[in-house]
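Below you'll find only one chain, the form predicted on its own, shown as structure tokens.
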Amino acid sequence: MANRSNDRNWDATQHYKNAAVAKDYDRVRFSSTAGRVFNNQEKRVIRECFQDIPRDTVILDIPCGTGRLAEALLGSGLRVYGADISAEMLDVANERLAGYGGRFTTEVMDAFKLTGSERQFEAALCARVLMHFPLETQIKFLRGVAAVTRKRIVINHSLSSPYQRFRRWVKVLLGHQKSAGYPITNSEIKRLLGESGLAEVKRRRINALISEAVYIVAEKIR
């Protein structure tokens, strides 16, 4: 299946909202060789972003997807509450975690609609959904997921670099689809934090020679 994040007609709040998406999409992106070594090296960074959080805490995974990083904090000692505007992926979640019991828990949600009345949790996880949407667009994704969140938040996104544009320019010339709609530059970051009222603490990198992906672990400010 073509990645097509990177095509402006393409509608990421639709698209996941399709069963046979749903239930196909670990095992385009991930059942490769090198789909598994990313998987793998994914987790660890994702775990080791919250390893300092209190087990038993429950953290927001927004978008939940199939449950494959809510995996990663389960096995941790988290609890997860796994949000998705897709009910179709969070069929696919329910059934991959069921053997984590009430320690795993859904709803469907959409983060462009939240305000802060709504449950709060302690922490949340933010990935893979950024890159979909423009910088405007990522903001108000963004806000949203701080509203009903106390302290940190951790996204992951597509670092947009003097190299990595190098490297994506070379891949369309090469034939290869771009790997995000909307990566982003080290400035961009700065204000996509800022406007959603967080400030970086940290960050994290995967095979940087060869991966746009950015691991950004952020507290709210306000």
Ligand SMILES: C[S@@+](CC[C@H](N)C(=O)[O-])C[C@H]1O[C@@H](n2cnc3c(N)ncnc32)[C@H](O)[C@@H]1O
Given for the second form:
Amino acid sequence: MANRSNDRNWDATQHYKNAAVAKDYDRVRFSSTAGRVFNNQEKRVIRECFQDIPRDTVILDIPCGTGRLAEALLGSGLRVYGADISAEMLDVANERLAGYGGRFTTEVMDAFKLTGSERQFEAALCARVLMHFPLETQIKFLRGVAAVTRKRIVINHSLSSPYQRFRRWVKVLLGHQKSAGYPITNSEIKRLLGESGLAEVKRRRINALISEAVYIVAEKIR
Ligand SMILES: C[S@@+](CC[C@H](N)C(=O)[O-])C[C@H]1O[C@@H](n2cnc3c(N)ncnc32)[C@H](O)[C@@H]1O
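Could I have the structure of this protein in the form predicted in complex with this ligand, to go alongside the form predicted on its own above?
In what comes next, the whole complex appears, and the chain from above leads the way.
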């Protein structure tokens, strides 16, 4: 995925507030053969992370982006409340998911401003965003999501293990695309979850040898 979050001037909260960026989001990342395979695997894993939740539950998808993963949840019978700081990304999502009618609704929302909100969802998905911020900011983001969620939060992240750090080093040598700016170690995952009032229940990986992606099912502990 094209990613400039290790450029300190790149700002994930602003970058996607652009109609051209939003329109191109899926094509740029997921239209190659490898991209299509990864996208399908990721959607399968996300569906599995919510498989024991009663159908018809409303899942908060924040950030929803273009509705890529919301589509997977809607397809499995769940309802989705798609929230994102970018109205442009939500426009693409609304167009894509219009066929789901009232099962999919959206709202422009800033995850950093959710603490103290009266709103409550049973479960939430928080995908492909935390790795764009330094750890302290990730904690603020996830605390916001936890403030409006009663029980389960599924996050994805980029795992920083000795093997994955070696892989990154090789990728840089080979001149590959830059990876996410703020991958996270296992002890940092514990801190991120703990300081957001969450505990890990289980985790999933996709192609651990060739991908940093880690999917964590967490539940509220307070
Ligand atoms: C890489 S996209 C991921 C979208 C989607 N989760 C996916 O996996 O396709 C990151 C999204 O985070 C959104 N975002 C960034 N900061 C945010 C914030 N403070 N509150 C809500 N959304 C935010 C951006 O607008 C963008 O749509």
